[in-house]
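Single chain ahead, by itself, as structure tokens, in the form predicted on its own.
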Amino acid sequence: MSGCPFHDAFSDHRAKGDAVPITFDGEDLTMIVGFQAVRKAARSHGEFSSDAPFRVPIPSEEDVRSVRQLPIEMDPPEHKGYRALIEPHFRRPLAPEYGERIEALLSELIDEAVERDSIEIVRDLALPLQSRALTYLFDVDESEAEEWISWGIHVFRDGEDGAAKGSVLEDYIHQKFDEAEQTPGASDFFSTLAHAEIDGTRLTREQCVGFANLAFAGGRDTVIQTVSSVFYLLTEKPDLMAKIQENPDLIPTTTEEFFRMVTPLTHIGRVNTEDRDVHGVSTPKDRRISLCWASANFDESVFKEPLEFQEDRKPNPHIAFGSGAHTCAGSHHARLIVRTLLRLLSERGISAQLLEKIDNVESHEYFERRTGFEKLVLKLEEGSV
């Protein structure tokens, strides 16, 4: 991989056109790689359907979950009513008091980090940060975060973090819905779903679990790796905090540029609804389509000098959070965390020295891409910018 902060793993694919045939984990896929083509496909539900249980995430997750994820594995118009059930929770980050809680949490964690000789960012800062922040999003007691921290940084993957994550996650979710069913009128995420109705009919337990499964899978590990990558960026661009100190108006554009270049989710699946030509690739009905966000966000026809981190990039129409009806519900939360983090780091003049890192790499026959870190040890210093 490139030695620059971020890496475009798909330029060779884009050189061949807007779509390429690939084999991913033994399955033939058509990967759409051009920005405009990906964006259009994400909004073309009649051609490329999300109504495909267990087939929307790439790679598939049949071995780590037992339920259909909602509402991501649904198509409009049905999708709209289901997403509306959880929308109030995911709009909570827009409230001023939510931002105040995130700022207090980040300040506490930064205080602890700069007092240490070194800190392992992934497990000792990013994991507790997002675990505790999710309790604000879900409107549950902050003590719940201790359980989530114990799962480690890969909620669906076994490894050095301990137990098999799929079973642990679903066991936990069932327990929370058992409790929620006994507390009508409560406002937390689990209670909202446990008593929710669609067209006058209560959600089934399986549907409730499908919502919660996605909320953890989609909003936990991705933010952990995003926050870790922000800290790594300090080591690669040591002048960035000084620039933001001088011009705080750079924080919003820096945040968007950061999401463009990191793009936490490499790609997501759709299912082809009939035999068709997809940008020159003959694609049979029922073949999975990869919408490759990570390629689209480096498309040279849309982003000038896409490998350069430009903190003042405008316009920046990135699709790191997806596009259309399925745009990530957690985008307000993620943006708030990164904007607040950049502001606090710049105000305090934080610099970072890299001591050790182990990349988290997606490695396949057709691409190799860093999606964060298994381990990132830094020395943080305050007032040195």
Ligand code: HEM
The other form holds:
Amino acid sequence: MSGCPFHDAFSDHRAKGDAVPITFDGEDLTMIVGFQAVRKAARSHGEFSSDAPFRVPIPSEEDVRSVRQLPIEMDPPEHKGYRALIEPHFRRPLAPEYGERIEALLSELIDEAVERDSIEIVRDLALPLQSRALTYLFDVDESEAEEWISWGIHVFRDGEDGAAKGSVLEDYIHQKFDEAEQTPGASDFFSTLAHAEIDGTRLTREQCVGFANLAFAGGRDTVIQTVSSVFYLLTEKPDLMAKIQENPDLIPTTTEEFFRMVTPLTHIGRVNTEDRDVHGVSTPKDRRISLCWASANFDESVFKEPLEFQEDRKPNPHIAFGSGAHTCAGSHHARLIVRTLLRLLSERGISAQLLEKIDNVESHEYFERRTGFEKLVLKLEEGSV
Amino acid sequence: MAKVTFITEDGDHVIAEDADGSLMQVARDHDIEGIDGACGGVCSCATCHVKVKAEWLAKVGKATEEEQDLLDLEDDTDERSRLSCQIEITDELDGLIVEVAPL
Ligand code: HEM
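Moving from the form predicted on its own, what structure would you give for the form predicted in complex with the named molecule?
The complete assembly is shown below, putting the previous chain first.
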């Protein structure tokens, strides 16, 4: 892996064409790597289906959960009504009060961080931030985050105790739905789902758990790695905060460029519905397809100088949040966190000194890519930019 | 300030009497269904796509090059397509009517 902060792990693959055959943890996959091809495949539900329990994430998740995740593991048109059930919660970040809460939370965490001699960003800042912010999205009491923080960095498998964590999450979710069933009319995420109907029929418990499971899992590592990477950026691009301080209009463009460069979710799966040729790769029915967002976002035919972090890049049609019907429901929340973080860090003139880091590397036979950090120890200083 | 009408996918007419700033922001302030403006107005997401009523095209003007690059990626665009984040409301646009494109 190169030493550069952002790494295009797929340029060799793209040089071979829009798709390549790869083996991932022993599974043969067809990986789509060209920007236009990934975008199109994400929108071609008849050919490349999401209607496949446990098989949308790569690697697949049969052994870490017992329910189909919703609404991600289903296809349009059915998907639309299911997505609509959770949309009001996921649009909460668009309201000004939500932005104020996120700002207050970030200010508090930055205050604490600058007071210390050093801070381990991943566990002591990004994890509490992710968990506490998620309580705002779910509209539950902020104290609920304490338990979520106690689950550690990886909901399913945290290296610290080596145990499979999936069942801890599922037990917790069941308990929340038991409670929610007793509180009709409550506005929190669990109550919304517990009393929701599709075509006049209440959701089953299994479906409720499927929604909640995805909201916890999908919004955890991605946000933790994103936040950690923003802090790392302070060490890599020390002049960036001064530029934003001078021109705050750079905040939204920097945010988008940041998501393009970091692309926290490398790829996601679909299931091929018929034997077909996928951009020259003969792909049997039922083989999984990888939609490689992390390759698409560095496609030189769409992004000029893709390895350059250009804080004013415009247009920037990156697909870090996916494309089409399944476009990330949590993107408003994630974008708000990064924009607010950039604004506060620049306003306060925060700089960072790197003391220790352990990369979080996705390492496979066919690619190796850093998606964030296992550990990132920094010394933060205020008013130094 | 100008008056702007949004026609949503369901055919509803939603009128903003006090439109100011970017058309995307106006739509967001009025909770117009089908306009997300997810990226904050920087030509990154195309979730604020509208189709300008033909009689308003000349006054609203054509998409910028950056905007067009993004529109070219969308499936359901035509010569009336614009990203509403790139349209600044002026007095001249008083009475503007746009159709909201599906997300
Ligand atoms: C930086 C942060 C994030 C990134 C990069 C990201 C990435 C993605 C991507 C690429 C998809 C598309 C999956 C597909 O096409 O099959 C997706 C879907 C989804 N994400 Fe995120 N995500 C992030 C944060 C979040 C957060 C914070 C939440 C919730 C709290 C969340 C919840 C979801 C849900 C529910 C879906 C499924 C949408 C659907 O099927 O309609 N994500 N995400």
